[in-house]
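A lone chain, given as structure tokens: the form predicted alone.
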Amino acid sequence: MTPSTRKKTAAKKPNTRAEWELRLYVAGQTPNSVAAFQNLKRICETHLEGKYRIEVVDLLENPMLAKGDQIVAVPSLVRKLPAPVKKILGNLSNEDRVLVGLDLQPVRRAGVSHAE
């Protein structure tokens, strides 16, 4: 992650339209901010196979950018596309929760068995 106000990380395949638009709000190069970016990048590479775009917004450099997505804590991830917009707070270290939050994995309910 570089110290820029906005950094875009394109999907792996050139000339491929990103189906997932993700915006990660951070506050400088804190350990949580760096971890959130690394975790998000790993999750995207594993589960979205080059069909994503990550935009990193550093609120220390431009705090007014938080207003549009109503960001009150960082790091915060906002899924812009596909609709609906979703938000996930924290360093994204719990992959199962991130996958559920992004609708990439169904919610697992305790006590429910899928085997019959």
Contents of the next structure:
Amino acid sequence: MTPSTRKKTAAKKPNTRAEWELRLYVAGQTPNSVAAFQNLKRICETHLEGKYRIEVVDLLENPMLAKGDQIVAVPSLVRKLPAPVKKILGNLSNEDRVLVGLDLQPVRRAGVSHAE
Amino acid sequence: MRAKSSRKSTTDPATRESKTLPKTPTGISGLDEITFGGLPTGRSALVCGGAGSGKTVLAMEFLVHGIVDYGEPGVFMAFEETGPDLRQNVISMGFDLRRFERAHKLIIDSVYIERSEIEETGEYNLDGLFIRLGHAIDSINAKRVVLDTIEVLFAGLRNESIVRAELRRLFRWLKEKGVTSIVTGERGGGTLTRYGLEEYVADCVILLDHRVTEQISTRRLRVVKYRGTLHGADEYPFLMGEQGITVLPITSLGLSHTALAERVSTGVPDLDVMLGNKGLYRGASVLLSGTAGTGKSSLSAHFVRAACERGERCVYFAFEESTDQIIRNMESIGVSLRPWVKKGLLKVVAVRPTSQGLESHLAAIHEAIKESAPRVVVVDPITNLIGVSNIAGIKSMLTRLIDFLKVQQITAMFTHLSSAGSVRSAESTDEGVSSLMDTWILLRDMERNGRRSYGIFVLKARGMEHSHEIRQFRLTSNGIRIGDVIAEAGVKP
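Can you switch from the form predicted alone and show the form predicted in complex with its partner chain instead?
Next comes the full complex, this chain leading.
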């Protein structure tokens, strides 16, 4: 995560209205925050190329924003769009779980069970 | 919500003990007495209990008193209820939270965690919660914090080891912040809290209990643990009423009240003669028992009238009749109470005992006494209370009530309806409560020479020489007349 991506990070190919609106809540640049952002970006690039937008909210800078999306844990990823709102906690290290959490069928591994 | 002087006075033990451990008064009537000053300042106290035991109300009252009485803003973090629900639920206790919120004295933050809506992958911490709480505390400079019920985190988050580590960090952090906090926890089977919160909050643990026996609910509070300080160890009944929570810590006062030498008239001069020629001791508790229709209420009315004539305030608790009924009936024997009611010296509180639990009665009595500050109280009859509880419950309630009255040096008369039948059995059934009383006056009907008449005698009068005769007792249109000796009290006619 670079300083320029702190508040709002457009996707690589910015859309005026992205199909997938994701918001990542972090508290400062901790290793978990950085990992979460990198993991998320990679997953989005793989599965949602051109259809997503990531907004990073640093609660240390905007503590009031924690209330709105009911943030308790960080990092927290909130899928704002498509509805319904979904939430994933943690540094997003397990891609399959992130995909399940986002309700995204893994494109290349369709048919593979997620049961662990 | 009123800031009463009696509540303020509860801080006195705190100043006495302040060298050892600073305490923050809860402002909850009775609780500060039990804890000798309140909760440990700058630390967390755990309040645990089952569902509906009053945890949330107690915690909220702690904040409200902080704002109203001690000028300390508060933050309420609700994990179980939404803000609107919470505001609505406490409005019946007279807490208008909106007003405090608008004045920036109170922040309510509802935390909503639904496990089924959350996926977890990889490491995380609860900085989000810390930041939310920290922001709320800092924005109003809060001194008091409530986390109600933080255990929801265990249910909402899957990674228990993270939650545990973060809770430990949270309590440390709260301490660093210097806020005095209440953390509530749901009672678990065999443990104080379901997830062992007591492990993290080791300084002060308060347990609330809500029992229903014979369809009557009783709430109890106990300080399980209070590190580094004295605290009352008993289980104390408490009430949740219009004034919020009232804990009845009366037993902690023990028998330390002072006995007065001053005497007061019973309102019947001949009876005063039977009581060592001087009447009752000021601050004494008098049991007046007798079978139905023997004139217990009438004697109480004389007693009250005499007090009013002395210019003393009286409260008459009527559990059988309405105010009007009592006043009318007493007029028929020439005792006019209405002028005293009008003058404001006499207050008649008429309630049906069965409509409330015993503890609510005790609270109602307490409230009325605190409000009127009487010198004389009549409870007519205590027998009706037995209908709402067992004899042990009555005895414990009466002990508390009598101690409460004694501390304030209120002279009290309790009437007691003996069951019909032999006088002997009446005497023995009363023994349970009579031991609490200083003076016991018995009214009885007796048949002699084919006529039914009434007798009065003093069965016991602590600390005074008293008559041992059964005297004739008559109700006339001019009040009570005590006549000739019928027999020696020891001898059954």
